[in-house]
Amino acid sequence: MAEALPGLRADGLRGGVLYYDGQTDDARLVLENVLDAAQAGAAVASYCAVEALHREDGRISAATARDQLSGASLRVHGRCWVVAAGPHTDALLTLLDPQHRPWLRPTKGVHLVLRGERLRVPRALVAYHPHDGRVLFVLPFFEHTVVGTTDTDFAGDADSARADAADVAYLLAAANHYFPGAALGDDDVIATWCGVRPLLAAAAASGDSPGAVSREHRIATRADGVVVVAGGKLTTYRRLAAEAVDAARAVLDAEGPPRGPTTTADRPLPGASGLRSEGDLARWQAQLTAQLGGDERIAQHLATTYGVGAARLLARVAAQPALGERIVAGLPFIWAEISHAARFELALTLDDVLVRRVQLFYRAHDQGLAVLDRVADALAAELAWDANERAHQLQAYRELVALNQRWRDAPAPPAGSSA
């Protein structure tokens, strides 16, 4: 174990088990699904919030939504509706039925991104928190390290969930327990991320701790033609999606000609088209490395992020070599990715790009603030922002960074406290 994880606490260590798991960029995975849906003919509308649902003959026939960026209202018509709203499920079901009883028991999960130069692990560690025995992870995260997660009951708007000082202290205490030589402190935290798990309340027994609640999902078809998806987790999302599509198809088939079976089991996401094995990916990465003049790190980033879609980026770099320069020294992101995100991958805001596309928010020590003006210029050219919109975007991103760091303003909790 000492060889596998240098610096791991030796006191009380009796052994370990080596096993393998997957690691993914969840934002990229969602985006690939959205891009695939658009290629299949779906009309994609991001930043739209449902404000009202309209009935006709006892069925939901239309929805009124509002574009959160432009303020425009739009009306969407349909014969079948799928509610797949994660932690917002109960809010949408209350629109359908004011007497709705909550389906969910939301819990908050927080991760910390720690400076890799202060703690670096070659592989993941699964362990128990020394204070309360909760399972947590210490994970390699590119050039940095991630520790998480908390699992605490959460009430309120899921969009407002943030790490607080107690969350950070709790996770740092665990990291320092298992890697005592690291002596980690608040200054070693680059960023945090926080999510709300949409756990099923029905799966929780009275007195269950949040971590003991099942991560299974529920799919139900209402009498008004609405299919509701609740619960679930990332690792089974394609199974969940196939079941939801089958349920929606049953609603539509009752009113019209039968439709074919779902194809999700065999359909690759856009970036994976033609990449059927690790060997295919390795050969593609080697080809990108050659085109980039031998820069293996950028090639690996492009290959594993965009898959075959990296060819479009490299074509732009060939035409404009300056687009192949790194945005931030030491990180593999290149300038071509900024305009690419807006032109081909539905990005509309600075945080779309810096949080969910090139991840400077999590991986740059200053969360991307040093290059923010240049990124804004590139996006303004693609999205036709005027001076006011550019200033608004800059302010919104700086406020997002400040919000992510707000935990630093609170007093540290007493030693031994838990999130």
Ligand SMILES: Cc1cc2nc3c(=O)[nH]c(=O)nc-3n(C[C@H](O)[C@H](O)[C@H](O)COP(=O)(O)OP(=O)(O)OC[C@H]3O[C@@H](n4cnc5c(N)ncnc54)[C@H](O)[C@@H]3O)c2cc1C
The other form holds:
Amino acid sequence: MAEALPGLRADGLRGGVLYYDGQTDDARLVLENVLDAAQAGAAVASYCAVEALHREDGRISAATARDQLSGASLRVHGRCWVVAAGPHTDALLTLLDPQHRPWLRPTKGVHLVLRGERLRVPRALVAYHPHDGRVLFVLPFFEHTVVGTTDTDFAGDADSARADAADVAYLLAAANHYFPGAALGDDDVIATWCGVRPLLAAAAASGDSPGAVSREHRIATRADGVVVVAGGKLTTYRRLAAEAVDAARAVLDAEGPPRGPTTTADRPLPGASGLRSEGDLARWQAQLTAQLGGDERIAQHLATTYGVGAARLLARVAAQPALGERIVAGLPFIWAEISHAARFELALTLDDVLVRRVQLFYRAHDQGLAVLDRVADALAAELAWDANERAHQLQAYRELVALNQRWRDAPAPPAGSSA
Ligand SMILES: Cc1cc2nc3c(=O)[nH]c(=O)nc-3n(C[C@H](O)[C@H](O)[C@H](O)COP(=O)(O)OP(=O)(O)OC[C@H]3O[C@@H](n4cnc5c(N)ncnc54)[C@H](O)[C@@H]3O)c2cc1C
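Got the form predicted alone; any chance of the form predicted in complex with the ligand too?
Below is the entire complex, every chain and molecule, led by the chain shown above.
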């Protein structure tokens, strides 16, 4: 164990178990699915919130949605509707039925990104929190380390969930317990990330701790033909999606000719098409390394983030070599990725790019603030922002960073208290 995880607390250590698991970039996973849908002919619209659903003969026939960026209202017509709104599921179901009783018991989960130069783990550690025995993870995260998560009941708007000082203290206490030599403090936290789990309430008894609530999903077709997806995990998303499509097909088939079978089980994400094995990926990465003049780190980043889609980035670098320069020294992101995100990957805002596509928000020590003006220039050129829009985008991103760091303003809770 000491060799597998240098710095791990030796006190009381008798052994460990090695097992294998997957790690993913959740935003990229979602994006690849959205890009695939668009390639398959779907009309996709981000930042559009459904505000009302309209009935005709007992069935939902249209929705009114508001574009959160422009304020414009759109009306969408459809014969089959699927609610897949994560922690917002109950809010959508309340639009359908004001008497709706909640299906979910949402819990807040926080991760910390810790400076890699202060704690670096060559592999993941799964352990129990020293205060309350909850399972937690210390994970390699590119050049840094992630520790998480908390799991606390959450009420309110899921979009407003943030890490607070108690969350950070709780996670730092665990990291310091298992890696006492690291002596981590608040200054070692680069960023926090926080989400709300859409856990199913039905499976939970009221006295259960949040961590004991089921991670299973539920797919139901309501009497008005709306298919509802609730709960679930990233790990099982393909199975869940296939079940949801089957449920939607059953609704549509009842009204028209039956459709062909779903291809979910065999369909690779766009970046993975043609990359059937680890060997294929390694060969693709080697090819990218050669094209990049030997820079393995950038090649690895491009190959594992964009898969075969990296070819488009390299073509742009070949035409304009300055686009191949790193955005921030020490990180593998290159300038070509910024305009690529707007041109090919549906990015509309600075935080679309820096949080969910080019992860400076989590991986740059200043969350990307030093290069923000240049990034805004590149996006302004791509998205035709005028001076007002550029200023608005800069302000919105700076506010996002400030919100992410707000936990520092509150006093840390007494040692030993839990999140
Ligand atoms: C801290 C944490 C750790 C986790 N760890 C793991 C893990 O290790 N493994 C794992 O498999 N899973 C994990 N999960 C669970 C996983 O992230 C979620 O189950 C998954 O993201 C749910 O996906 P979803 O598409 O159902 O919901 P979401 O990803 O929340 O997507 C719902 C979407 O609906 C949109 N929406 C909401 N309301 C409206 C509206 N009115 N109109 C239009 N759109 C709307 C939202 O904007 C959002 O884009 C974790 C979750 C958290 C919070």
